[in-house]
Structure formats: structure tokens, C-alpha cells
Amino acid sequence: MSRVAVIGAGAVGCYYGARLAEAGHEVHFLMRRDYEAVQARGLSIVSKDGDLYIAHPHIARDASAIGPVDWVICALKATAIEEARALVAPCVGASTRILVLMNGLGLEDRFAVWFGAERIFGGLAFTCINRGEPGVVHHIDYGPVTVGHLKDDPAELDTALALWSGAKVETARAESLLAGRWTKLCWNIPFNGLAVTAGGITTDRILADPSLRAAVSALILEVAAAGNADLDAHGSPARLDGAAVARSMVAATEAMAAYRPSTMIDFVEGQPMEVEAIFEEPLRRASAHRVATPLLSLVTGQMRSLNARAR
């Protein structure tokens, strides 16, 4: 059994947290706005997967007074990105390993500037994990997560997917983390786009819709090709095939239940959105690599204006 930290409790830190917790590891939630109602109400889970409840789990208002762990798991938004560092530092020992479990493209990166790129992972949710009332958590379906490795060791990965060994989530192996995160912008960066300049809509309305379910295929198709290009430039053989994910990520959100996506949630609360991790730096890689992205230059454009008006 290990010891956790989890940095950024919010719906998703919470969520998997919890299933850490349940299924025998020593987690510690960072929390701030539901910090109160847990301690007097403990964490509840509502789960297709099963509900789960913890009623005293190991809750701070510093990472400070959890120490150093062996896993940090950092589910901050990526807006908080600056804040990531100040906030990890406190849980980092000599031995332990980081999973960055947010949202975008280049965030491992940070973290290996300030930690060292040898004890950086990925972990890149397929899932639908919305906040309910303070210190509630509703997961409305899939909840698989996918863990890849910066160096892409594939020893170092073997390591990280035995903590979840015996947790009530599924997982699977990045062979290639940067193929990993491209594939996730192929679903982030449409329906989270969509969702918001279409103007704040769920994931089935915007596939109900003829010209935005085209527009979520041609966006796919761009990002996928921007990722490959990505991943050519930095020597790796991984590639994506863009009508095939299309084709799956239209399939596996027209299954699901009617969802908000996150990016959607923070748009209608006047919340800042995560533009520049999702949008912004896919946008300057294809740019860099010489590939034609239109559309998500159009869409990186509203999502940028929006933004700006929230903050």
C-alpha cells in the first residue's frame, strides 16, 4: 500500500482518490472549498461503478501537513498551473513519483523542470466526473484512465499501473505518453470547444446537431494531424489514425448520458476556462509543424475571446 496525495480534490482528484482509498492506500486530499463540509459529512461518492463513502477521509488545507508521499496525484485545473508548483513541492520525498492527472498538452513538461523528468507521469481520464453539493462527487459513466510515462520507460510505467492494482478503475498502459495526450485532444478539443462557443450546451446536444457532429469529425481529423506531426518531430513512430478515433470518440459520447464537459461548466459559472492547455498550445504546435488546422484555429479564436471576457 502506498501513500497518496492528491492536489486539486475536485470532482476527478476526488473521485479517483477515493477509489485509491478504498481500495487500501493511504490518500490525503488537498482541499479548499468542500474542506468544511468533509470534515463534517466525510466524502461521498456516487458511482455507476458503485457508490462509495468514506466518512473520515485524511483532509488538509496545506500540503504541508501531509508531507512527503510516494505518489502525488495532481488533478489541479490546468489553469492553476502556476500555483502546481508551490502546491506538489511540499508532498515530494526523494523517492516520489507524480502523476499529472489534468487536462492539455505540455503540462508533464513543467513538472519535470521543477521535479525531474524521471518521476513524471501522465494520466490522461476518459470519463464523465461532475461536483455535486460541497463534499459530493457524481461519476455519470466510463472512468477508464490511461497512464504513460514522460521518458516512456516502460519499467517506470509497470510501477505506476501497480497502484491501481486492486482499485475499482480500469486502466491501461501509454506506450507513448505525447500519442497518449494528442489522443485525449481529440475528444477535449472538440466537445469541450463545441460545448462552449455553441454556447454552453451538453455532449448530446452538440451530436444531435448535423453541422456541430461534422464539425467534432473534422476537428478530430485536424488535431489528429497536428499530433502526428508532433510526434514525428520528436522522434517517435507512435501516430494516430484520425477517422478511426473519429469514429470511436463519436460512438463512445453518443453512449453516454447527457454530459456538461468541464471547460462547458466553467464557461456558464463565468469561471476561466483551460484555453491555453487544451487549445492554445495544440494550435502552436500545428502551427510550428506546418499543418493547416482552420477550424481549430477558428475554435482556439472564440475560446480565447470567451475567455478573455471571464477573467
The other form holds:
Number of protein chains: 2
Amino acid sequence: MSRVAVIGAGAVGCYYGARLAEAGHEVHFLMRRDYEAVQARGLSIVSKDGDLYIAHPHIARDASAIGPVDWVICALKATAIEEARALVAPCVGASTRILVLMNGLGLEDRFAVWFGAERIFGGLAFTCINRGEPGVVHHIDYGPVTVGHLKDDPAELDTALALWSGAKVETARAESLLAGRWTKLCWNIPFNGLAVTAGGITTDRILADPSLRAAVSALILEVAAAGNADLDAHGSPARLDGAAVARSMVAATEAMAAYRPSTMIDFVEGQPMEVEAIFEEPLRRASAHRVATPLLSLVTGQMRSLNARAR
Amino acid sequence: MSRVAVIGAGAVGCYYGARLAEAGHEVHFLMRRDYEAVQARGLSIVSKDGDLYIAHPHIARDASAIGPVDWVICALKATAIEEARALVAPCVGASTRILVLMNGLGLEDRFAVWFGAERIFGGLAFTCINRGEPGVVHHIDYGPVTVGHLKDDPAELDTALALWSGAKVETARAESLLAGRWTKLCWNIPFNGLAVTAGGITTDRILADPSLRAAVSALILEVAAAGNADLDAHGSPARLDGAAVARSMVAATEAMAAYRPSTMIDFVEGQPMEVEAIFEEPLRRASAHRVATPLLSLVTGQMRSLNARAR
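Output the structure of the form predicted together with a further copy of the same chain; the preceding block shows the form predicted alone.
Below, the chain from earlier opens the complete complex, with every other chain and molecule after it.
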């Protein structure tokens, strides 16, 4: 059993941390907003995979009270990346591994600079999880986590997947973390972007509009092309098949109920959106690799402007 | 001197009608919202080209009280096109001409079906005019009107321009009305579209953002290509030089003060937007002519969705 610190105990952090605790791991949650509620009433997960209640989870207001662990799961919002180093550092010892369970591109590189690349992993959660009242998390749909290692070391990847082997979480291997990140962007960029820029709409309404539906596929082709150029520049042999990704993501999203992407929730609530990690960094890389991405550029400009108004 | 009926006495209708009245024409204004205010206090124009006050303009609540005129100036919002026929008809006699002073594509064709093509003209106002309190109109910048005849008859065009010759309004000839309409769309589509979809921002902020600025030019190239295919399909020899239009429109807009496009004002006020005439009809024609317009399609989908929420 491992000692685990969940840094950023929002909906995603609480959900996956609770699943690890359920499997017997010693899981510590760094909490802000929900600290008092969880101390008083415990942590409740309402899940389509089975509800879960932890009466007395290990919770801390300060990461130094947790100290070094085997695994840090960093589930901060990407907008908080500048705070991540200070929040994570007290939990990092000589043999600590870090799973970056966040949205967007380039975040693991930041952690690698701070803590060394060998210990850095990326987690890509394909799931629909929302916060409820303090201390309550609603897990509505999906749930698999794709895990990759920043250096794509297969043995390290085995170690990472072993953590989850007894937990009620479906996992998948990303032999190339970078390809996994770009693949996830193929969903996040069109669906988070259009859900916001079309006025705060759910995924079903994007797909019901012929122009927006066409834009989803066109954006995915641009993102996949940028991703392939980025993989090439990183010396990775992995490649995305843009047309196939577009088909499968449209089909998977169509099979979902009306879904509010996290960025859309931030938008309608007037919160800062994850524009930097989901839009700006991919656009910068596309531009650096001279891949034409006019639709991504347009949506990024819109998101940037909307985000400036949200703050 | 001519007898003129202004149908749709919003800011644009009041302004140009008042300039014709100032030049000595007998101008009747069909008024709704402002009827009582204008009856009580007259019509005030606050203009960068000189203020103007008409103490007792001819105003009517019903077009049948105006009756047949030499010129109908229809300045309704394009969203009211379905009401236009009934509002205009009482003012149309055997020799009446109609100037469609509205935004968007295809509106003159509707009037042609209702009243005959020979008498239909289009007016393209390049101006910044806003309503103030009831009975007051603010003319802030620019002001020229480009006039074209639906059949591109030069003699008819002379007659139309003669109406304005004594008025304090700069006019220009559109030898091809259709080319004029597409040229105006080259401004309205990017600037109205991005001002709305980027969150209700002014034109200066569009141009200050590198991604949105690039999108302006890219949209203009798409619109010009669609326009050229449409001109070709209509047997017109006129053509737009997309790159030149993009350069001149960006430069002209940069020279303006921060400007709120009419559609953006509608958006922030929760009013129906002119999506059909400015976006849907151009997109339909581009599609019919098999011109690829991915950016126009995306923005149209966003506008359509935002408009559905505004109503």
C-alpha cells in the first residue's frame, strides 16, 4: 500500500483520491474550501460506479503537514500552475513520484524542471465529475484515466499502473504521454472551446448544430496536425490519425448525455478558465512548428478575450 | 423636392431621414418607440457633421397615414424583414422607389419579389450611429452611404443619387449592388461576429488581439471568395480583391475610435441579432457555390447559438 498526497482536492482530486483510499492506500487530501465540511461530515462520493463514503479522511490545510509520500497526485486547476511547485514540494522525497492529473499541454514539463523528469507522470481523466455542496462529489459518467510517463519509460509506467490496480478506476497506458496529451486536446479544444464561445452550451447542443459540429471535426484535424508536428519535433514516433480521432470523439460525445465541460462551467460561473494550458500552449506549438491552425487561432483569441472579461 | 417615407425610424433611419428633411425634402417617419417623445420634443440629431433639430417632423404610427411617396427608405433592423412588406406597401405607388438601407445579404431580393426589381435600391451605410434617449440620435463617426440599384441600371442610380445631392450626406455609387453588399459583409462578418463571440468587445480590442486580428483578415478572404463566386453565379463581372479589402478595412477600423458594432449592442442588450442576413445567407451562398469557408461557418454557428439564447 502506498502513501498518497492529493494536491488540489477539487472534484477530480477527491474522486480519484477516494478511490485509492477505498483500495486501501493511505491518502492525504490537501483541502481549502471543503476542509471544515469534510472534517465535520466526511467525504461523500456519489458515483455511477458505486457510492463511497469516507467518514474520517486524512485532510490537511498545509502540504508540510502531509510530508513526503510515495505518490503525489496533483489535481489542481491548470490556472493554478504557478502555485503548484510550492504546494507539491513538501510532499516530495527522494523516491516520490508525481502524477499530474490536470488538463492541458506542457504542465508535466514544468514539474520536470522543479522536481526532475524521471518522477513525473501525466494522468488524463476522461470523466464527468462535478463538485456538489462542500464535501460531496458527483461522478456522473465515464471515469477511465490514461497514464503516461514523461520519459515514456515502460517500467515506470508499470509502477504507475500498479498503484491503481486494486482501485475501482479503469486505467489505460499512454505509451507516449505527449501523444496522449494531444489526443485529449482533440476533445478539449473543440468541446470546451465551443461550449464557451457559443454562449455556455452543453456538448449535445454543439453536435446538434451543423456548423458547430463541422467545426468540431475541423478543429480536431488542426489539433492532430499540430500534435503530429510536435511529436515529430520531440523525436517521438507516435502519430495521431486526425480523421479517426474526429470520428471516434464525435461518436463518443454523441453517446454521452448533455455534458457541461469544465471550462464552460468556469465560464458561466465567471471563474478563470484553463485557456493557457488548453489553448495558448497548443497554439504556440502549432505556430512554432509552422502548422496552419486558423480555427484554433480564432477560438483561442475568443477564449483569451472571454477569459480577460471573466477575471 | 421629393416625398420620402422612412420606414423603421431607428437611429439610422432618423439620421438619414433628418438629413433629407434638412435638404428640403418632405420626410415622413414611421415611428414606434419614439413617437410620443418626438411629438412632444421634436427630433434631435447630435452629429459630428453638425447638429440638427427638427421641431415638428412628420411622424406617423401607421404607414397608411403616410400613403404613396417618391422614395421609401426602409431602415428596419434585418430581423424585422418579415414585417417589412406590410409596413412598406402603403407607401408604394406606381412610381415609388425603395432604398433598402439595412444590413445583410438578400434583403433587396425580398423587396423585389414584393414590389418589382426595377424600383429596388440598396443603401450601405458606413457609419457609427447610436440611439440616445427617445427622440435623440447620436452620429459619432463616418457617414457615407453607398447606393446601388438591384438591376445595376446606371440611369436609375443617377436618380437615386440625385435625391441625396443637396443633403449633408456623402454618397458613393455601387455600380454592382451585389459587389457592394459583399464588400460590406467583409466588414460586418468579422467585426460584428468577433465583437459578439469574443464576449461583447469593441473593434479596437479585436484588432489589439493578435489571434482575433489574424481572424479578421482570414474571414475577409473567405467572404471575398464567397462573394466572387456569388457574383460569378449572378453573371456579374464585378470582383472583390480580398487581400486589398482586408488591408483597407483593417486600416480603416484601426483609425476609428473604439466602436461597438450594432450586433454587439444587440448582444449585450439581449436583443435578437441580425444573424440571418449577415451570417446565414452568406454562408448558404458560399456553400451553394462550394466555396470553403470554415471560419465563417464556425462564427455563424456561434452566432446562431448565441442568438438562440438571446431571444
